[in-house]
Structure formats: C-alpha cells, structure tokens
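Only one chain is included here, represented as structure tokens and corresponding to the form predicted alone.
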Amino acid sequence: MSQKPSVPLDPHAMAVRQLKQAAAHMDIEPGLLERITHTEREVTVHFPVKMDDGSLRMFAGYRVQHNDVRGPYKGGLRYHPATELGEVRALAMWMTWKAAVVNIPYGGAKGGVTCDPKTLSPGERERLTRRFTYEIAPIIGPERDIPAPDVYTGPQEMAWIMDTYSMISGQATPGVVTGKPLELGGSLGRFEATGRGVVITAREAARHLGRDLEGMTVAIQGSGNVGGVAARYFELAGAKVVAISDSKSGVYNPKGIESAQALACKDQYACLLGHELASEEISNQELLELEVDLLAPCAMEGVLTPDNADRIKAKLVVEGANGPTTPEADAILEDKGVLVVPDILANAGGVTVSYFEWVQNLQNLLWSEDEIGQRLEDILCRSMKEVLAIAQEKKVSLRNAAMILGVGRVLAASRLRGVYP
C-alpha cells in the first residue's frame, strides 16, 4: 500500500500549535496569548549583490522580531536555499522561549538570506553579509536586537556584520553580534556552547530515566557547530556515537565512530565517507530510525513527522536542532513511551554563552573558559531541574513543561510592563 504524502511543513503553524498546547494548561488572558502568538515586527529586504564575474544578482534577507519584553531581541542568522519568512517567524517565536526558559534577559529574534552558501565565493559572501548588514542596520544593536550565526553562518560572518556596524555607527561597537571571533571579542566557549548543551541536558534526561551517557549508543543528525560537537562530548562522557550524517549522508557502525576522524573526512573529502572509515553509508532518514539508545537530530527543522516517528527506535531524543520535530510527531512519540528533550532547552546552550559574551562586551571583561563552562552548566542543569518538576507536577511532556515555564515568563514580564499607551 502505498504511504499516504506527508503535509509540507509550515513551521509558524507548527510554533504556534505548541504554543496553544502548552497554553490550554495555562490561565491566560486570551488578549494576551493572542498577543504572544503575533511577532513584533517582520522586515523582508531584496538587496544587490556584485558577484566575482562583475554581474549583479539580487537576494532576499529576512529580520523577524518576535517578542522584547524581557530585553532585546536574540537570535541568529542562517545562508540557506529554503530560508523563508514563515520560517524564520517561527525560529524568532521558539528563541522567545528558549531565552525565557533558562531565565536570560533577552526576547526572540531570527533572520536569514535565501541563498545556497556553498557555491559563493569568499568574496561573495562577504559582499552579501556587509549588505544585508547595510540593509538590517536601523533595526539592530547591541541594545536593541543582537544577531549570531546560525545554518552556514559562523564567526567570520559575525566578524563582517560588526565591522559593518561599527562603520555605520561611527564606533567599535563588538557588542551588535556574539559568535564573533575571539580576537574581536568573541567569548570563549561559545563555538562549542550548543553542542556541549545538548550533552548536558541528554545527561541529566539519562539519570532522570536512570541511565548513565556512559556506554549509551547515539545517533547524531547533523555534523556542524551543533552535531560536530555535540559528538565529541559524547564520546568524553563515555557514549558511544554509532552514525553521524552531514546533508548530503551518513556514516553508520555499531562498533562506534571515531568522531574526529569522520569530521576529518568531512573537510578532506567535502563529505563524511572517507577511505579511512570502516563504516558503511546510510541516509539521513535510515539515521533517523537506527536501533540506539539517544537520537540527537542537530540539523534542520521537520525531520521527525508522523511519516517516521513509528519507526523511532531511541528511547531518548535531544533535540540540537530548532523544530526537528512536528506536534503529529511528539504525539507519537510520547504514546511510544520516548522522552524528548525539547529544543528550547536542549539548544539553549548557544543563546546562554551568547548571553556570556554580550555581557563581557558591555562590560570589558574577560571570563575563563572554565568560569563560562561552570557557568553554562548551573543554568541548563537549574533549567532541567524546573523543567522536569512542571512536567511531573503538570504530568504533560518535557515540551509542554518547556513551553509553560518559558511562555509564564514572558507572560509575568508582559502583565508588568502593560501596554503602552
């Protein structure tokens, strides 16, 4: 029998559909949620782009910001092909709550350029990041709304956009981006801090089912700044990563995978299956229902639908990634008994160590990589904790848990302030 089509992902509606979830266990003034359920503000530029042949090509950016109330806007940029508004809407909805969630003072913001990243020069993608940074300029600042990397993005794409700044601003101002260079005053910890925080947090989710990382078997969606390092912390806390994939595919033994050397093979080939692997090839939908212990997809969004979720086979899912998983999904999952760490708790290593290095720029200061590290793991260990008691209390899933103690913050800090005029 042939299977029924999958319904193409709207991410928005996705985002808000858990939002309702989690509030139909909340009192909410309804003027309220519908409030929170609106972004603040959406601006979409189309800029020009001189390309190295000399021609001109036009390109499509995207800021969307969702909710200040609790400080300014944060949230990355991505370089991907399928960046669209109702994407980054949504991306800008859940960076709300994840900030609220391990109790930062920021609000959600997100934005993108519609580009393939990988057949752009370095020239080119410079040229179109100091642009869209032209474009965006009026509505960000270190006060106002902080960008980082996201998808295809990185520290020298945040090194651009603040020398961009800065000379429009007419001074140094290293505090409108973090993920920056550490040279730039960048913080350290930051390029590893989401990675490191989905092991944290797949940690403290195993002791709460009485298991130890120590000899668990992991399956990692995704080889970037999230599942390239979230790999490597795994395996010091003593798990066993059997299949690592990047976007084209996958690398699969389940006698483990050395992480650095598949990574290694990633720079050396431009892919993951190098000569030196004794591991053979699978895709990134066979990766997904692997027989493991923890699943950590860490790449994009949708991954885990209806389509699949039946033939999840871990009983722990962390997610690295923003929205890997559709509300038809968790249903399933939950009635199969898997825990799923949400993504607004499990990725927030990123935004916190991003809170660490706004700090450190506003205020000249310069914390250790051990003092960022203690740091990091108090919150999302704290974080848990809360999490984990509201879900037990409430008895509702880890997300919904998630999503009322984020969403009851932002609620508390929106009665407070009220509304102006």
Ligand code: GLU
Given for the second form:
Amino acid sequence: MSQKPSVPLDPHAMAVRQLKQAAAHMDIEPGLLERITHTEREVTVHFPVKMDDGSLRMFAGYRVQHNDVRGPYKGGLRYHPATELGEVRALAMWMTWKAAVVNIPYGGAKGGVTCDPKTLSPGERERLTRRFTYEIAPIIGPERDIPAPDVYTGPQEMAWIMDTYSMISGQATPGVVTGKPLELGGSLGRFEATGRGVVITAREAARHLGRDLEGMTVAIQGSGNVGGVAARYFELAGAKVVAISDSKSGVYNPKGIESAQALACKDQYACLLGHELASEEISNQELLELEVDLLAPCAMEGVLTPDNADRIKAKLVVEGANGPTTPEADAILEDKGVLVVPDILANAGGVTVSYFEWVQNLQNLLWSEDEIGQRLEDILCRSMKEVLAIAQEKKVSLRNAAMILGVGRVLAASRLRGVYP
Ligand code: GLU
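Return the form predicted in complex with ligand GLU of this protein as a structure block, the form predicted alone having already been given.
Okay, now the whole complex, with that chain kicking things off.
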C-alpha cells in the first residue's frame, strides 16, 4: 500500500525463498525442486483499447500458469498500476500451493492487466476486459485454466469474461471463470468466501493459542473483496474491529469502529473517513503497528518488511492478502513469538468456494448457502488442523508447515505422473 520498503520488493524471489525454506524440511529430488521453482507458461499480451475520448491506448496484460499437475490452472486476475510479470509469477506460484493446502484439484495461475482501474470508465473497463479475454482465450477454459476475481476485479468483470469466452467458443461456458454474478452461474457465498475464510482460520488460530475471537481487537488493512467482508465476519464473531483502511488511508477508534457504517460511507463518498464514529485518521503504515490482538493485512503484498516487523504489536497476524509478509519480516515476527497464519491457508476460502462454483457449473447444480458454508468450514478447519500438526511435529512456522503440506501434495502428484515423454 502506501509505504515503500527500503529494499525493492521482488515477489518472485520471495516466493522462491519461501519454497526453499520449506524444502529444507523435506526430502525432494533436486530436479523436481528445480522444476517447481519455474512457471510452466507465461503469456504477455499488449492490446489496444478504444478510450471514451476516441483515442487508442495500449495495455499490457499477463497470464502466468505455474503448475497443473494436480488439475486445471486456477487463480485470479488483477487490475492494478503496479502489476507486472514478476508479481504475477509469484502470485501464480502461491496459487499452486494454496489449492494443494486445501486439497482441491487445481493447479496455480494468476493474471492481470497493468492499469489504474479507478481512472477507467465502465465502458473502458468493459472493452479492456473483453479484449484481454480474447488475447488469453487460447490458454484458458473450464478444463484448462479458470480465472477469478482478485485486486480491483469482481463479478462484473467475470461476467464480461464469461460472455466474451462464450461468444468465441460458440456456446455458453459459465465454467470458464468463477466469482460470477449469481444470475450467470455464480455461487452463493463466493463473494464473501475469502473474507469469511480469513475469519474461520483466525478463529482456529486463536483457539490454538487458547483464545477466542470474542473481545479481541482487530486491525484490518484493506476494505475490498477481502478486508471489507472480513470486518463483518470478525464483528459477527464478537471481535472488535478498531481500524480499517483503503488504498489512501485508514480510520482508527480504540473503542471499535462500526465497519458496516465505514464501508457504506466508502461506497457513498469513496472514503472511509466520512464515518462519524471513527475518531482518528491513520496511515496504512500506522494501522499495521497498532496495539491490537490481531492484524489482518488484506490488501497488497510486501507490507510487513524488516522496516516495520519489529514494531508489530499484534500477537496474531492473519494474511488475507497474498504475500503481505517478506521472508525477512517472517523471521522477525517468529522471533517475537507472533503467530502468522499464512496467505496460502488464511485466504484460501476464495479459491475453495470458486471450486464449489465450478463444480456446480460443470454439473448444472445449485447448492444452498448452508451447504456451501458448511463445506467451506469443513475444508478450512481440516486444513488448519493438518498445518498445525505439521508445525508441531517439525517445529516450524505455520508458513513452513503449510508449504510442506502444499508442496508435498504437488510433488506426490508430480512423481506419479512422471515426466512426459
Ligand atoms: N484471487 C483469489 C486468490 O488469490 C481467488 C482465486 C480463485 O478463486 O481462483 O486466492
């Protein structure tokens, strides 16, 4: 978000470092380890979009497919000014481990377009989405690679992708993308899934520490698809959300903010700050360092770095964002006794309900909200238990434990499939 780390962030180097750290606790053939540090396919496209003023603008877009040994590639698409190939590469790798940690039959991919979505009109956004879909159409598909929402993309973008892909293929193909609007084969509970999963895994981690979310103070960085929803579920669980932010700044009130009001205010005025009960404006940097029980970074990668890790006061960090903690910061937090629930587990609720959506699409089924909520609970609680057991057995952090679980599953599948030809 706003703060700049003293060392420029290299997300792919960070992802590889995390992999090597976990690999040190595993027995992996060197060739196989080398194989999974690489992505399988990287597509960069440059495409024109007609802007509202009649001009033509070129955009760069990416789809990176890291690994599909366990099933079709799966992962979101983000629209962000800082999106570049290295970032998307790391995000694709994290998706592979994430799907494997929760044991759903997918590989990992990610994509994005370098753009500032806030400056695009709805028409420009639609034309950009449709043209980008056309550009990546040869490598996506319901059995091949299934995109989904990510930073600054949501159900409307997924609807345009579904329509464009269906037009190209000559048949309605809802299973090509997840996170669609309900009217187009989207699943109940998908929109809330990532934020809800953050709170489920936070609850299980708190339990592990002998605590309860009830009464815990929580700071949330981000108020979008993940942070905004997590705020609501934290409040439902009896926790007290004392701070929340957007890309510009945050609001803080030690007595607790009513996040629903702050978010409604953001919807109406594009700013969390119009909210009367919020007593203080704080920066995104200050939010991370607040005196709270639980910190949930739910925005961008690389926000917990060696520059601020020492000053984090929360005892529990739950990563709603992908890659918010650098490996150096991880080590500092571990030394301080901070329990970090890693992204590949904490935010896996999104891809888990994406999987439910895809299964429903492929079979023309409709599951109820209760069914989806229960299945999500079951999968996340089981995965959390498995990760905690590995952490205890091998005396490693939850990140290393989750990596050992996820990477182990990918390797097991790799060994069985062997190498073609
Ligand atoms: N973008 C989300 C993530 O990072 C969801 C991916 C999906 O549903 O495929 O996990």
